[in-house]
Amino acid sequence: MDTLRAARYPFLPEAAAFAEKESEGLEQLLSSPSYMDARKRGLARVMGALENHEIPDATLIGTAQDYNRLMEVLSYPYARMLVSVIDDRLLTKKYALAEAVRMNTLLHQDRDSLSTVAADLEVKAQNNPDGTVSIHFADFLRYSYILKAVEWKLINMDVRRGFVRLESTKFDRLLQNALQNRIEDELPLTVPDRFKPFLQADIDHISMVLAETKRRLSPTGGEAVKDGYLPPCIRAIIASAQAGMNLPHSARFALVSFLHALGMNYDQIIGVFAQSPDFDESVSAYQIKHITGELNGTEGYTPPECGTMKTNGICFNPDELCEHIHHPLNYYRIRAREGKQRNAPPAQPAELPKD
């Protein structure tokens, strides 16, 4: 068994094999002191993908290398428990993205390893003479799709039989989007009830800096949102759906998608159609419902791009900020900072030292 590809790959399954053969199961693995590396490890795992969008390096190599070993291991499962009793989709997000970024940048190393990867993801590829790999187009769609630069439209790709020829960083970043999209589709696990009391300390301090993250990240850096920093496209639309006309759905979508990204709840949104003189709740709150993932358990849309308002034909009344930004949320963070700059308390003058 290569223990040392075990531990960098963690969720390939000779780690599940290597973990079963060494160790002494789950409930050990959360309890035993034995094991307190371990879960130290699994709690910097998420703590890095959560503060530095990284997973930290770990020593695999030199003294003590199987013990380490066992422990990095070990660890991706003892992570994996800690984001699924979490349950949030911006931590689950950021875990995946953090641990698949990792095996792309190991894979820069360790090119022995790269069939083996692929084929546990399921990626339909060959190696070519040259140095390229030939990866087949249904994968390469599959997990291209989400990369919008020019170079990685398909039309653009050297397409032989079937397969697209791509130098190796290129399929590497495929292979990252693959187990990207796994570890999303896999989490959250079923937590046994009788597990959580020992997860909960790393749990509580992993919930803690998640809520300052969102604080931090949101457009309204947790406070009421406020009219006069929303966009004009945005004005526009909440006074036409306030004056009854009837908009169309791109403008309903925008509209909210914008105020669900804001942190408006459901009450707050279906209250700005409300004012309507034909409002309709019925078929209102259903399109809230759907928008904000509320009626099937996601987080919602994401809110269009100032390109695809403009597509739409729903980009109204742009003024000269506008013409800086490329999303309507950019614009309200902005307006939001220059609010909080002009509100600010003046600097107190320096104390001059006394004789």
Given for the second form:
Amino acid sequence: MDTLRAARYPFLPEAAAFAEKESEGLEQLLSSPSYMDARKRGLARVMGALENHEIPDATLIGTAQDYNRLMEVLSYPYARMLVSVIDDRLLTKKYALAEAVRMNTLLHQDRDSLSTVAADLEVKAQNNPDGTVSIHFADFLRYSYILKAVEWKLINMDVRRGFVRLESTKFDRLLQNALQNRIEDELPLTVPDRFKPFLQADIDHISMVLAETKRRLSPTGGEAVKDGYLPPCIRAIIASAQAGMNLPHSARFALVSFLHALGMNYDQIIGVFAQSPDFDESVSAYQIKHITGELNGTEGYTPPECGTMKTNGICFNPDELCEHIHHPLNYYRIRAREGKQRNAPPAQPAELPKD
Amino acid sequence: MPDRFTKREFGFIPFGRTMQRHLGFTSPEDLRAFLISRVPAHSYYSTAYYRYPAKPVMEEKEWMGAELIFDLDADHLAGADQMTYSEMMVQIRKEMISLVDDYLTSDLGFAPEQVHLCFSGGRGYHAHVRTDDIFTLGTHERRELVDYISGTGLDLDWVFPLQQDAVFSRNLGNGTSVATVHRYRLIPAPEEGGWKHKMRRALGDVCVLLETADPKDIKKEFPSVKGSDPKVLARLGAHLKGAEHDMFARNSMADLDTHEQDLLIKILGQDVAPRLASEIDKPVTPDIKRLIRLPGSLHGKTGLRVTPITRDELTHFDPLQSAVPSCYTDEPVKVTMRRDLSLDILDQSLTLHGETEVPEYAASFLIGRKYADYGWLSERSERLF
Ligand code: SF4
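Now that the form predicted alone has been shown, please provide the structure of the form predicted in complex with its partner chain.
Now the complete complex, all chains and molecules, led by this one.
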């Protein structure tokens, strides 16, 4: 058994086999002092993903390498249990991405493992003598379509008899997406209730940092949406909606996705429409749930940027701040920051940050 | 018959009524029995496989995958309204052959037995691809395939990349040096695939034409250079005669001047690439929950059979010879032609005008395609409906 490979790519079946052979089961992993290092490393995987977008490196060669490799392999199921119990979309995404990036980094210096890993991820591919990799076009499409760029369009690819020929770094990027997809699909695992007390301390720790991260990411800084910070376009659309005007689809879409991005939930968003004289919840409900992703359990759509708003003819009354930004959400962020600075006791000169 | 039969949804339009869908069948025999008892005008099945194909709400069917569909329809051909049915069908057959040979079984590498071809019963052809590799592809991924096949988003700077060589550099003595840069385009190597391969081959054809045709014909063939000076085109042709061999041996246009290279790129991008592309009906392929005509069934508007065919049969396929169902007789039927028409159907050559009589199988086609009306106008009072 290649224990180094198992430790590097703990999602491989050989890692599971290694763990089964050398350890004493999940109960022990969760509770026994012998596995403290695995649990610590598991927590470090999740925290690294959350705070630094990466899984920190580990020493897998040299003194005590057998022990280190076993701990590394076991840290993987532990980390997955943590993420599963918290079951938060942002955390799961960040974690899956970080694990995938780590695999990508390791594969760079470890080309021998490439075909094993690709086969495990069910990616049909083979190495070519000239250093390029051929990947089946269907797998290429599956893992490239989120990389929206001309250089990833199939039509601009060297396609031969069903296989796309790629430079190896590009191929690695697709494998990364494949692992990320797989982990996102697999999580959350069902973690038995009797395990949860053992996980609680680590979960509390992660949850706290997660809440803080979310607050930082949110355009409203975790606070309620303030009308005064809304960009002119959104304000105009709200005004028309409340006056009972029939909104064109693009405006409705922009409004709902914008409010959703500010963190407003379904009830709050429908509240905006409810003030319209001919309000009909059954009509709006479906659209809102579709745009916010509630309908199919996704994250929903991101609101359109200013360019798109202009193209659609719904960039209403842009003001002087609008000249400096490219996205209505940034308008809100900047106004919110200005507002805070105005209220903060030692007033700082409000400087206009570049978008 | 579609594979994975019990996972398909079926839909039918009975004569003169609206679509009845969300039907599932447990066996081909059940379906056959249904068809015989109801005789629908149009029969469809889902390209998708569902866990519960007969559930009435799409969300509850649980999509498991779908075959990959390509649809070519004469409606999309330029100038289709000026063509007779047979002319249209010859054109669209050419398109279909190119779709299969240049894309499906070559670039995309499908085996011939994975590509199921079908005359649609109307004015086109369908290709159904069935292999495990593609069943789970989503809408986005299928749209990329459409772009590939329809030539959408082709980046000519990828096909013919710009190369820059510093030819010499001169030191001015004060620490600055001046380099003369030679910029030219590369030509894809012969072993390269995809659109690079297509464009290298096409460039060869373009060169031959430029070398041999006179400027007037060149402009007719390549409208993108309509505004160019005929002398420039003639000079390019003469230049290519000497340079072409080296160009293709070195995979580079370095011997041509910038303007000549630009002309070639313009022709290739604007005139040639669209011709290499296939005219598939773009919205059909990405729709992973579509109903499509059931092979073997009748097309209620033409009376022709939705006919499965092999690639070899496609080469000479004529729907009016091979898709006329045997259930029609050759009993004479009175029709009134809306316009004069010659029609080769089965082994009959018919020249038709005004009030006439034709075999039943021809009548169903003529009336369905609105070339004729049922009965004789002069006996109108006899019409029952
Ligand atoms: S520039 Fe942007 S933020 Fe400003 S009104 Fe237009 S779309 Fe809205």
